[in-house]
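Listed next as structure tokens is one chain, alone, in the form predicted on its own.
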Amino acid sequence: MKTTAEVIIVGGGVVGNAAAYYLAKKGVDVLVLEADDSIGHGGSSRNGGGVRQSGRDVRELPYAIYGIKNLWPTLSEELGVDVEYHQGGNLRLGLEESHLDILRGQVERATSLGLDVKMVDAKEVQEICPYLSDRIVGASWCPTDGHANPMKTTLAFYKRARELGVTFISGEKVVELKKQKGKIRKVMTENGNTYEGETVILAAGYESRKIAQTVGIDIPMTPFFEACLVTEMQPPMFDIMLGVATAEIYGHQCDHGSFVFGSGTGLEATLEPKLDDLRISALDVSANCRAIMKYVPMLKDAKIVRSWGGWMDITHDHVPVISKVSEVPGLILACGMSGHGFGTGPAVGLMLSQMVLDEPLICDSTPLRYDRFKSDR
């Protein structure tokens, strides 16, 4: 079994797989360790598939914009798999004036960085998508946002990385990192195995916090459970991505006609974090359905054919950590994606490869540093 590599990536989700692909493309020897028995078992394949720029924190926007301009449009051809990417636009909807205030703030911040996004009134919302509720009083509209298939995308990066020589070992849960002569060197697993590399990329979702603590680094994160559901196939209605100002639901219609929506109950912060428990409760599904019907009443009679859920890693400020670690040379963090990991996954993977090779980054990563969190006391 292979136990050494130039770069060891902890986590076989979309971020880890994308980083592995972009590194292998540049001739780097890479080993990926995945805790679960299957690749992409975590949040990377358990989300609603949004590929958006609108509604993002300004610290995320530069690489989100880069990915949508430069990576997503040709990703299917590059990876040799149809990732079902559609750039049909994104409506973020509001039902009352307070919702529009939220959206106006997001639009103002995004346009200051050059994003093509604007506010539209109720009439324009209906012109863009006549299937929505007439209760909607306005929305933000970003024509360059879209959606893709999370599982296909995650596994496409995995497939292509393997073809380029990357070694993936699943069922290998990392529990500890060790330094040697002041630099990262060893990765220890629950199975008692030790792997060695010059660089370690930690991209293991919420588990990254505990792993990073073994070398004295803490990232303020909490786990958050999100549920998704799929409806039975419907007649073609629209190709846009839907979001809402209150962030209670988001979703789109798939190529085959089903709708996929992500949501929650509002009780997620009260849940005990049992990260291996992915069961969906009746509360999750019913809350999701009630929220959907407020915005897309035409789906009120649609049958639910499948539901699933997954754990997200939410940072204290809801912005990812993508950063080298000064105290531990050779360690790079890519965690705390805060529910945004899929849509920005290709861009983050590319950034990580650039960090490893000390190449110029696609954007300034200073606002994403791990040590930005400070006590206010």
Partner chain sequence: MVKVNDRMRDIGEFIPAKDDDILICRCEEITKGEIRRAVHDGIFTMEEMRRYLRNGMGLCQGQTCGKLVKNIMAKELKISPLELEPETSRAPMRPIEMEIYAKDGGNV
Contents of the next structure:
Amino acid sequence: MKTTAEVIIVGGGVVGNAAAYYLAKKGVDVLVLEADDSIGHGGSSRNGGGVRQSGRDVRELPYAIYGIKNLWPTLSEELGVDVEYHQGGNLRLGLEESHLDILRGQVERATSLGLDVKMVDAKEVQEICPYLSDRIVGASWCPTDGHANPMKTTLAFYKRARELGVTFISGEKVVELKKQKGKIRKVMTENGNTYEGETVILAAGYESRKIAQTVGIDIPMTPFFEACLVTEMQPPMFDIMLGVATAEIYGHQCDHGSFVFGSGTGLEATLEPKLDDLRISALDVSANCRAIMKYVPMLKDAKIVRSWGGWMDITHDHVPVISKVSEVPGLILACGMSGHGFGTGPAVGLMLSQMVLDEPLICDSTPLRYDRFKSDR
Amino acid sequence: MKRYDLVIVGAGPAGLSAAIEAAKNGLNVVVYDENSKPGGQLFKQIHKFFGSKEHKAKIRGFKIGEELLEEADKLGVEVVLNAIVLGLHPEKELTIKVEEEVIHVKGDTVIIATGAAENMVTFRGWTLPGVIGAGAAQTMMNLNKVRPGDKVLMLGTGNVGLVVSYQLLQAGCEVVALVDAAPRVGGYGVHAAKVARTGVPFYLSHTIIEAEGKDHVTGVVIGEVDANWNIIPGSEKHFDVDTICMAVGLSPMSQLLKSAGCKIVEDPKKGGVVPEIDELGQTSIPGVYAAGDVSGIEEASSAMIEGRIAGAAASEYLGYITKEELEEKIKVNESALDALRQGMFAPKNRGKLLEKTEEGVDISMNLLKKGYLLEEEVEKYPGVTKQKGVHPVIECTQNIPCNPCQDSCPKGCIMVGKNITSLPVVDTEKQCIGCGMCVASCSGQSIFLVDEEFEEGYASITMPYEFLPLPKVGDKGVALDRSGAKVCEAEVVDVRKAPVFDHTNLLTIKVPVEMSMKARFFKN
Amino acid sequence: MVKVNDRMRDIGEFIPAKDDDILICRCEEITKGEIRRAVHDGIFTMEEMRRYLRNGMGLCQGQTCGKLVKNIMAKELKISPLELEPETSRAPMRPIEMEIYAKDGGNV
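I've shown you the form predicted on its own. Could you give me the structure of the form predicted in complex with its partner chain?
Full complex below, order starting with the chain above.
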């Protein structure tokens, strides 16, 4: 089994796999270690599939926009797997005036960065999507947002990277990193195996925190659980991504016909952070159903066939850490995705490959540095 | 939120037995079942069960179901039907669809007794309407009184395949063949024999190549397989059928336990993915138990005992009985369970080819390959004797845990002994009075009364008969041998029905005396 | 049980077979050939297969096809089916209408 490579990527999620793909495309020798039995076991396969710019922080917007303009449209063709990308736009719905205030604030910040997003009234909402509740008083509308299939996208990057010669080893949980002569070098696993590389990309979700701590770096983040559900197949209705001002739910209709919605009960913050516990609470599905029906009442007869949940890695400021580490040359962090990792996955992967090769980046990554967290007291 | 001492999922033999045991010990118990009728598979089981008295042997499955329900009801067990358990969540909380809403219920203990689902095998055309599971066929016939088809081919010779084939015959279907890819019949020889003697051919080492038909099954092609499971070219055989029944094993329905985070293991001997349980049936989550097929595929008789053990364990867990009381209950139940897990079909013998019985008699290879005993083999077994006058001929040739025949004989002619898997022995010192109790009591329908001195040149043969219409005295027809081949003319000389026979009627036919050890079935 | 699994190991070429068009997952209409081909795309676990092809993700949630898929994958990977981790199960155990699921006494 191969144990050395130019670049070792810790984490076989969408970010790790995308980075592996873009690096392999440029001829770099890459090895990916995944802790679980399955590639894409974490949040990459468990999210609601949004590929969005609206609602993102100004620090994320540049690469979110880049991905949607330059990567997503040709991704299926490039990877040889239909990732079911649809750029049908994103409606973020409000049921009352206070919701519209939240949305107006988001629209204002995004338009200042050049994003095509605007407020629409109740009538326009119905014109864009006639399947929604007539209780909706308004929404923000971003026509260039969309959605894709997270499970297939993550595995498509894996498949193509593997074809290009990237070594993937699953079932290898990384527990420690080690420097050698002042630079990152060794990656050690729970099974007692050691891998060596010149560069290490740490893209292991919340688990990245413990691993980075072994080389003296801490990223202030918390794990946060969210649940999703999927319905049985429905006739094709709409192509847009749905969100709501209160962030209760988000979702879309898949190519397959089923609807996928993500949400929570509102009690998630009180959960014990046990990352290997993926059970959803007894309240989740019902709460999700109620929230969905508030906005899309005509789905009331759709049957729920499955629910699931996953852990997100939320940084203190809800913005990812995508950064080289000055104290540990050769280590690159790509974690704390804060629930935005899927839609921005391809762009982040590309950016990581550029960091490895010291190429110009698709955008300035300074605001995404790991050492930005300071006390303000 | 509703709270119970014990929440049970599944009102089949395991779940109901667990409920009865726990309610007896003072627990307040609720049982949820997704079906509109309780009893699980028991209400489809119209055949008599094996075992001994403690296992409710010689009682028909649906009767056992009725008895369990009645007992549960008397003890105040709440049985909620049409209740779909959606999830088993942390803190033993269940979400359940009842009527048009979802309720939340917590149990201080939980027993999962969700049973099993049927396996499928694939071949060209397996998704055509008309390809059904044997369980579905049973549901149609025995619960909904609908005949699954007119001409049926059965795939699978385990007990389910054999028993359901017999029920199909009872329902008036023509069973064109019993097919199994294995080289030997998987179920009890007595079940095979009662099907074979009606004339159904057995094709072992054969499998289905194709189901024919455009929008429903119109035919089937089978072929012989070699040692590597490949079809031997030229061995193809075609049958016109409208139904293909699959009885190719069961898989535990352990999804609820999996989703709850119980440790699971995959064990082919148990039928697939099962929860890891201790001797009390407790899973890796304290206070959550599994009983019956969900923890490993066995017979309903074993499921009832596992249910009682889990019910007792939950009682002790909550302090309703003492540890000593639990140990006593386990001792009784485990010895009953142990008795069922003996003999040639014991879990430990699965997949093994046994060549001799416990008594040292050769096991009939013809029975294993064709489904019936050869005449020359029959005489080797201790239940088959030559006597003057009427006497029982017990064609029970495999060590299976069953002994009702012994208790049924008022004259003590039949001996099984302490070990209930022993072959029954006919005591020639004792005088048979021809009452027929043994014939009706044998769940395997393997006992006949033979009288070679019935009339000059003629013998009488009394056989168990569970078909309708019941022939009448004086009816003339043909006698079939064990393979279902016509051997001679025969005349019905007696038909006996009695409540004590529990619907196993005794049909006595007259055949030429040289046919006394050949003729085993009658056709008008 | 998590096991080290080198995805670069040689499992041979994909060889088309006559019965590749047979349906395996009836709910999602996935054929044997699609499953076999996916293994050669690097799909080595039941969990990955379900995500890649949707097999076992329909109305019956893999009750019928689970074992079938596992055996096909194991044969293609040249391993024992027991080496493949069983797929996970999630609520609901049966498909339930959203409107009914919503009525659980929670705050509306």
